Amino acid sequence: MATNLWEEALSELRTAVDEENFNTWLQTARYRGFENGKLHLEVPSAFNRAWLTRNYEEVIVRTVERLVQQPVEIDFHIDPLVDAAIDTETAPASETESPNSPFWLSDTALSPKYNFKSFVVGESNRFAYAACQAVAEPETEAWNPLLIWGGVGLGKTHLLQAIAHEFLARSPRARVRFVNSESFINGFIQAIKQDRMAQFREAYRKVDLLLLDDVQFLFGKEGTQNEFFHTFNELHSGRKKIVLSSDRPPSEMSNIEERLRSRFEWGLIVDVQAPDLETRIAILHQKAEMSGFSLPNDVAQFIAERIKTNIRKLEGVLTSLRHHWRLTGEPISMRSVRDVLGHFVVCDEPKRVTVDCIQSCVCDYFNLSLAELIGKERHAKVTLPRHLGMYLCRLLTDLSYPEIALHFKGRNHTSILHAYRKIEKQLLRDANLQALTNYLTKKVQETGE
């Protein structure tokens, strides 16, 4: 492979990445060869690689991916001169202090795909997509709180992160939070056990723009609800920006104080719906060509007409094409979309899939009791199938992570989001895998409630 790989690769991502995060971070990354479908590149600390992994790793594969037309993967390997010469103090405590220690800085990971020029609009979220604009600039006061809310997979999440990336676009020295309510909820827990809350605070209310994913899971928990009350007046006073999503409007919150609840109801609320069928389409295509490949409109129009309510469930679609396309080099085609997808995109009125169901269909597959599948064990009999459980939770129903780290015995969402993305990187790369896969999600289909 050409030495001059990785020069292309960042020729490219200049283009998708922000000036100043692309001269701090992947202009200082030093090519060391490619081999096996194996990208390697020297980064100057643990810290770079951590940052690069957690921002950057799914941009960077998807580009070399399209350049050498094979499946990649990344080997970061760290310049041991330079990183004993690091002061860690420097480094943010989220990246310098073991998983066990205070956790008030673990922001959730913006991803660089999410933002504005990504999202397709459409009839169903026109007025969000420009409520979520007007509040992107920092000088503007416009409408706080900013309150996004709707079903499960319809570009809520998308759209807090286009915020957070377009204000640090327009003021790079700005201090943002995009968290989710769970990793706000755990860390609230934490602080009070470590005797942290101090600091536990000034990180929540020391902010200019804090974004809050999926608000409803702060209901029926008086103590961090309390926290949170007292932390949105602290910003809001000081009129810094809250921008909030939720999977049901403020009036429908019954299980949250009124306070709060009034308070959400101080800035403007906006609704996002499902998407209608051009505006699926057009999200099929754009998805399928940031993944580097070319969706037939025949075949975009019959996936678009079969799954309306769920752009995840799309994202999905296009994962196990994508799956077949680099495994086999077949083009995408209407057969290919029956043979890979069958029944998932076949059926016009498909059966309800539910986490039971597809537990019980991996635990008949591989001859394992419920016990055994949600357990705490990690010998090999049962990784491998835990994993493909929870892959498939993601994959064919509409619920969250920590909703499916529910079904899972005491897990918490980083585990579910962890399988996640094992089982999706192996099959890139197992044939094997990728038709167990595809077997299974068909079994599950077929025996859906």
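For the two forms, the rigid core is made up of the largest set of C-alpha atoms that agree within 1.5 Å on superposition. Residue numbers count along the first chain shown, from 1. Bear in mind that the values here come from a model prediction, so they are computed numbers and not experimental data. What changes on going to the form predicted together with adenosine-5'-diphosphate:
- Comparing the forms between these two forms on their rigid core, the Cα displacement of Ser237 stays under 2 Å.
- Comparing the forms between these two forms on their rigid core, the Cα displacement of Phe366 reaches 2 Å or more.
- Pro138 is not among the residues whose C-alpha shifts by 2 Å or more between these two forms once the rigid core is aligned; its shift stays under 2 Å.
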The other form holds:
Amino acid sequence: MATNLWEEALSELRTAVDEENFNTWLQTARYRGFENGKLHLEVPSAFNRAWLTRNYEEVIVRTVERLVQQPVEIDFHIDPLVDAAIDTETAPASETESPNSPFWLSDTALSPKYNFKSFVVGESNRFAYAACQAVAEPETEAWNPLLIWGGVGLGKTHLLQAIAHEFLARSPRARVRFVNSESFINGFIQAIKQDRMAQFREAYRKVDLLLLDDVQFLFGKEGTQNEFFHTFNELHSGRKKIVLSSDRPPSEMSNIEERLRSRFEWGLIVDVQAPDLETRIAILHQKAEMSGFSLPNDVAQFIAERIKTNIRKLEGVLTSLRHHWRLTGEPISMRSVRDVLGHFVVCDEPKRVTVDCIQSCVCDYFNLSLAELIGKERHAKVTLPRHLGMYLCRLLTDLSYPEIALHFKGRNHTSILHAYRKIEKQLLRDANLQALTNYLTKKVQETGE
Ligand code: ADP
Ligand code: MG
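Counterpart to the form predicted alone, namely the form predicted together with adenosine-5'-diphosphate:
Now the complete complex, all chains and molecules, led by this one.
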């Protein structure tokens, strides 16, 4: 039974909105009352507010209007206790701007999905997990810094955000800043341009916990490294906690100042390895359950035996399965898995897929030139192929949104993110597009290196 207006609205919105978005964006808003046609909702950050306003305000308003039978406006309030920075993957810069601070200082989006509870522990990450839990206790002095390194898609960002969540849960007034190094770099450049270094420094040096994701982006960037060096020193000497992630251990960091590398080695260095079969199966079951469906054991085993390294790819497979299940209503079985995922799991070690090969497969299929595919024209003839190309790049390679953007002439990560979301949504409704996506995926994987 719904106990308040917002819960009533949520139960209707649940059917209208993609499940993952529902959980991430709508369910995290808290009801603060309804007065004079105004619905008051509290959200965790300015980024959530911007996102909700942009994508869901209309549907929320319509839903609530139907329930109360009067015109409705929404007032989003920001939870004052949460304060951190942005993750470029989840927070496109242009959408994080809040009215009174530049985007690089605005508060943030930690994904509620990335917490300790949703992290599956196995031999490959047990030690890293324990270290993160220790650091997440505000009262305990732990290794400083903690550096987690490992390959793509093995859970580094997940662990960093889990630390942030836990730290905030235990110490709600703490100042926690989680940021991808790319944002740190962009923020630094912006701050110089706008002559606002004092604010930039304040934002990074007056925190209780700083989590810097993907420090390898700092390599080779002298000015930013120097800035980070001083940030590090100030935090460290003030006994504030620093957590870093990197795609390689300090011993293999080239292009980085020696003094910074040696500081990375002051604390504890842990790695996350590719998970073993058992852990991959457990992850599949857990992710399926979080998305609201259950995965038969033979299916989980079948997938986990074929996708061995990148957990993000395991999730990609689950997404395809979920689309199929939603569209057909058929329970997931070995047969449906072979139907849907034949292409995904044809060989044990799929060939290496590159952006070039995705672009050329898409061009071939739609009979376009590369210039047309990545150009600026906006005819329907080129936009779908372009969006599909972007989608496939994200799905089939390990590249981040900003990295993919480099291959689509003059665009930034926001465009790629939007294309990805758009196709993802369309796939839910459109069986033809699904068949086409499967076909192209298969082609791409056959022609990979
Ligand atoms: P990285 O930052 O190392 O590239 P991420 O933290 O982004 O990897 O992880 C990629 C995806 O895999 C995320 O959706 C994350 O939730 C999931 N993931 C990785 N490791 C685990 C794990 N041990 N348990 C559950 N999910 C995991
Ligand atoms: Mg990451």
